[in-house]
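Next comes just one chain, in structure tokens: the form predicted on its own.
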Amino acid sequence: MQKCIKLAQKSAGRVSPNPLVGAVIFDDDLRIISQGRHEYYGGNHAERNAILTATEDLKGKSIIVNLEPCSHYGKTPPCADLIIERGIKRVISGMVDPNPKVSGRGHELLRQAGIEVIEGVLEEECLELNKFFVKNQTKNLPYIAVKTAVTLDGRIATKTHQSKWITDEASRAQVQKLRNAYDAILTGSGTIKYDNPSLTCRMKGGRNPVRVVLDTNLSTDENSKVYADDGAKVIIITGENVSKSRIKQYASHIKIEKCRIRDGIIDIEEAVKILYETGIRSIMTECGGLLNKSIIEAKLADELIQFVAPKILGDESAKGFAEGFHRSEIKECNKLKIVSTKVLKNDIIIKSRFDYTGNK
């Protein structure tokens, strides 16, 4: 199963809206006769091409999938078809399908059959890896994860808006590796007129992410950096009051939504269900402390990803990377779940999710 979560995870960024797949055939004695994944959307899934790049007979052996093998047609036909037609006599999957066109029934079409379905193995390490498409399945909402370079007091930035670097190049190579997963690169107006960004992905081989802004006037200029024609979609959500005369000033690749404004800015519930609609379905922030935290105080961040730098700030003056709560009690704190720490070169990289149990 290990070696089927590795093989999914080469995929990264490649197959969204599904999930990584990984699928490895093997014998009695646990030769690996063929392997396979999921390779890009619309492509055939790990199940089939490891089952058709496979060079002698599959009767009486074994697959193992981190992901329920599908028994309804999408782009491709049913695997769990496909591993009934080839005689294969076991079955080992790490999760149930959590799209409700499928969500046992894979496994059910299998056991009919006569295969032996074993369930759950390293479950947990399977969710880990599809936490997008869990997500959207379960919610109908595109997975967050709030991403932040912060000094050990928590500041992204000095009074006066510097924050080149915070952080070390080993942790802005794993940003790049973070860019080339995601769906989306979110951020606001304030980053862009500050930091003027890019937000491309600079990893060798990756892709660049949809680049979206929020900006409740239309007050960034149209040359900055992230509205660069580089083949990357660009999408800015605006308010509904914006006129057509100034979004006719941005160049025609760039899609302009008009969202709801509350409280003055970009309703930010509606802003992510235009995003989901569009087909984004998985979204890192790259931006300033009001946004990040109107995602977190609306309950739409999953998970919380910090770039830890051994550097000390020390001002008041700061920009932290959630403000504005205007908390009294520790017991109003956000809650959260430690998923895993580790060291680079000199910072720490902390990811944490969400637990919204009880907060209001």
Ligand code: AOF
Given for the second form:
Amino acid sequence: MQKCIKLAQKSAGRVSPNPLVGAVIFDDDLRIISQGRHEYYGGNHAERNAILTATEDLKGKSIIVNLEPCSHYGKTPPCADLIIERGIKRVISGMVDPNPKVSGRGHELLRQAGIEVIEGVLEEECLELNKFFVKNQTKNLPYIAVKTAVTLDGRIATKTHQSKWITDEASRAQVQKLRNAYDAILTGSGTIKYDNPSLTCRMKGGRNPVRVVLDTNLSTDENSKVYADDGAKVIIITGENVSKSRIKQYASHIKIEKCRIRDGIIDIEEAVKILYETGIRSIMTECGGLLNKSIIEAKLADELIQFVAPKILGDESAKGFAEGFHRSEIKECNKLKIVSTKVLKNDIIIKSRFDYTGNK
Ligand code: AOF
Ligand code: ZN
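Could I have the structure of this protein in the form predicted together with the ligand, to go alongside the form predicted on its own above?
Next comes the full complex, and the chain you just saw is listed first.
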């Protein structure tokens, strides 16, 4: 299963809105016969690729795959049918497919055909691998990670908005990997004005995410780096009242979407729905504390990715990662569950998940 997960991860950023899937076929002596992964949206599923590349008879062999084989006709015919047809005797899967069109039917079809099915192997790891897909299928919303680079005391910038650089190059290289995996990077007008980032992916072999700027009054400079026509898509989400003449000042490759305003700023819930409708299934923020706060308060955040640098900024008026976020009682804190921690060169990455099952 770990091999399936590794294979699947090679397709990170390439298969959205589909899941990341890897499959391995082996015999009773655990000799690997073939392997495959889902490589691009609309392409063959992992199981089909593994089956079609095998150069020997698959009768009596086993297949292991991190997601339940599908039972429906989508862009491709059902994998369960092909597995049955080739006489495979055992299917080992990591998790049930949350897609309502499948959702247990794949496993059932296989069992009805007399195939041994073992489910839930490394289930937690498989769920983590396909966290975007699970969120999309169960909530019809994009998966959202709030990403921050913070000092040990949780500051993201000085009071004069200096933030370059809190974390070191090793951390920033990891950010490039994340940009490769998420459909979109979300930022706000403040970050464009103070930092002027390009938000492209400079990882070797990587691909650019869609860059999304929330800009209530279309006040960002049209010549900001993020708006460069460098092949990466750009969407600006702006207020419903901005003028046509102002919109025309932006280059034609930039898509401008109007959105409802709430309390003087873009209504974040509406903005996220607009992005989902345009096909964006996963979002990582790279923004200031105000936007982070709005996302967390609206319970839209699934994950917090913190790059923590061993520095202390300390000044009361320095910028916090979720500006204006207040809890007056300990019992009111948002509680998160740590998913992983990793020590890089000088910094630590802490990934944790929000839990909305209680009242927070
Ligand atoms: C994938 N890759 O390896 C597996 C998937 O439109 P289709 O035919 O590509 O079907 C997509 C659905 O198939 C997807 O939502 C999921 O439920 C199931 N399994 N999908 O893209 C794969 N095994
Ligand atoms: Zn399939």
